[in-house]
Amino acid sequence: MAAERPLRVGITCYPSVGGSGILASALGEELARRGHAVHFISYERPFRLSAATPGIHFHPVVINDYELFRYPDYTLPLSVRMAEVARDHALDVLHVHYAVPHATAAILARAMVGTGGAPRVVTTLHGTDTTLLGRDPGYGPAIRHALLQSDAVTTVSAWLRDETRRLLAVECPIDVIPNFFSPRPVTRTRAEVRAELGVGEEPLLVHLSNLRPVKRFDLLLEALARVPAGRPWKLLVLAGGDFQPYAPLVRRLGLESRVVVRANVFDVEDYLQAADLGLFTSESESFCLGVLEAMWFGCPSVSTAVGGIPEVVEDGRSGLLVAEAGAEPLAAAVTALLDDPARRRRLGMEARRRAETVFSAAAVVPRYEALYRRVLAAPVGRS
């Protein structure tokens, strides 16, 4: 049988630091490495997208601030740019990450291209586009319409699939394709990174996120303040958002000497390979890419047992899940692993094994390729 031809895929995501943009960037790079042509369409180049990968193209969206509009519009310029790129490069698929406004723009772009050469639309939901905006009467109906008109819809966890169906009342098929992580080679040794951070032999905890309120970084700090005195540790915060609002709390809790912050880090791998334990205290998560990124480096995590996290971490096997999202239970779990390095290493070894076998590019990216080919073989859109 003849080999299947390479695909031409357009990808739109939020380019700022965040799980959806990081996943979309990694997917684009992996597709390009497999011989597909990948076209990113956004208002700026995604934060974690490598400029060195052959087969990657970037098409900026120009946003005009007309006085006629009280707020600048992004959806319409994005849809026009999507349609232009789809026509000029004969795209097979427009894969949009995050429903608002990307899915709506893609549906409009498909209509502008016309049935003769219109790309298929694949919408991937990452979390708050369902759990937050899906509840909003000003967005929910538009999101539901975009999902019903997409040629395929995916979510990054079974939990998010079920929440999407419950909140938006959509009966269309939803494929669950989890996040993956493809770590880049580290450029510095563990010892070099720990020296830079001022860390000696003490365990190094790590937290990486965009520090939005849902991440409950305040709870994380409160939990660490309750770790019994005498345990040596430091916390590294790889912040994709503004850390300054939390600085007063750090001072009030007396943690100034314990907390080290690095903002908008591109090469997270250097820091993750120097860490010993992750800590994630979100009140809601569709997946939690940060947990997976740490797992790849044999770094187990203490995490709140919310949303899709239990689909990533096997409690007591590849990390610890805390059912009660209070400071005391979290502190107890952290203390248990600080006091038991052997158990921490066992959890880390299993975390690494699980990341490599279940959440690797080799395991996940072919599922997206199969999905693209499936929708290309089917009629356009859903009624």
Ligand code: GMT
The other form holds:
Amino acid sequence: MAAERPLRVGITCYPSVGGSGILASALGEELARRGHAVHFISYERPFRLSAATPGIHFHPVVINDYELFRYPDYTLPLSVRMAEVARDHALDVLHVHYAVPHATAAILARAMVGTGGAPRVVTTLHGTDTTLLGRDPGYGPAIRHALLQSDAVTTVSAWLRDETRRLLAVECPIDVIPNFFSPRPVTRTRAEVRAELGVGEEPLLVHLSNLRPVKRFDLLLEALARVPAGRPWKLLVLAGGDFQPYAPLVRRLGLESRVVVRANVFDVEDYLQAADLGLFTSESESFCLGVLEAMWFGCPSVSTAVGGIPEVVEDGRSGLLVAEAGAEPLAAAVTALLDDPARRRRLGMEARRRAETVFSAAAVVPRYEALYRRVLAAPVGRS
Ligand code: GMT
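In place of the form predicted on its own, output the structure of the form predicted together with the named molecule.
What follows is the whole complex; the chain from before opens it.
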């Protein structure tokens, strides 16, 4: 049988720190490693995209701030750039991560290229593009339109698929393709990183996120303040957003000596290998890439049992899920694992095994490749 030809894939995502951009960057790198040509189209080079991966090209979108507009427009320049790149590089697929405004721009770009050379549009929903913007009457109908016009729609969890159907009344097929993580090699030893953080033998908890309100970092701090005294521990916050709004709460709870913050870290792997327990207290989460990133380093998490997190972590096997709202049950779960290093290690080993088998590039990327080939075999558009 003849080998399948390499594909030409355009990827659009938010380039700043955020799970959807991290996933899109990792996917682009993995596709390039598999011999496909990958073209990122965005207003900045994505934060976690390695500079040196062959086969990856970056096409910036230039946004002009015309005085006649009260707000600068991104959607139209993005769609024009997508159409240019699609034509110039004969793209097979435009894969957009986070629907707003990327899916609408891609549908427009596909129409601009016109019949004959139009790329297929694959839209991956990541979370708030459904759960927040999908509910907004100013966005919902446009998102629904873009999903119905996409050649394929994917979600990162079954929970998000069901929410998308419920909130947006989208009846077309939705493929669930979970997130994956491919850790880069660490550049320092665990001991070196712990020394940099001022951590000795005590357990190191870790939280990584953009710290937006949905992450309920305030609840996380309230929970830690309830861990009974006499236990040594520290918390490392890998902040992809502004930590300052939480500094007064850290002081009020008397946690200053316990909390170490590192902002906009590129080498998350170095820090994750140094951690013993993850802590995630989101009120909604379609997947929670941070939990998975920690799992790869044998670091189990205590997490709220919301959204798609139960699809990532099996409660009591590869981490602990807290179904009850509030700081007390979270504190109890954290305390139980602080007091039982052997259980922590058992959960961590299972977390690592699950990450490798279910959420590795080897397990997940072929599903995107198969999806691209499936949409290429079908006529453009669905309706
Ligand atoms: O939808 C968002 O809130 C933004 C998005 C992001 O860009 O970080 O986060 C979502 O996508 C991540 C990657 O798929 C998931 O790990 C997060 O769970 C999800 N966030 C929410 O659902 C709140």
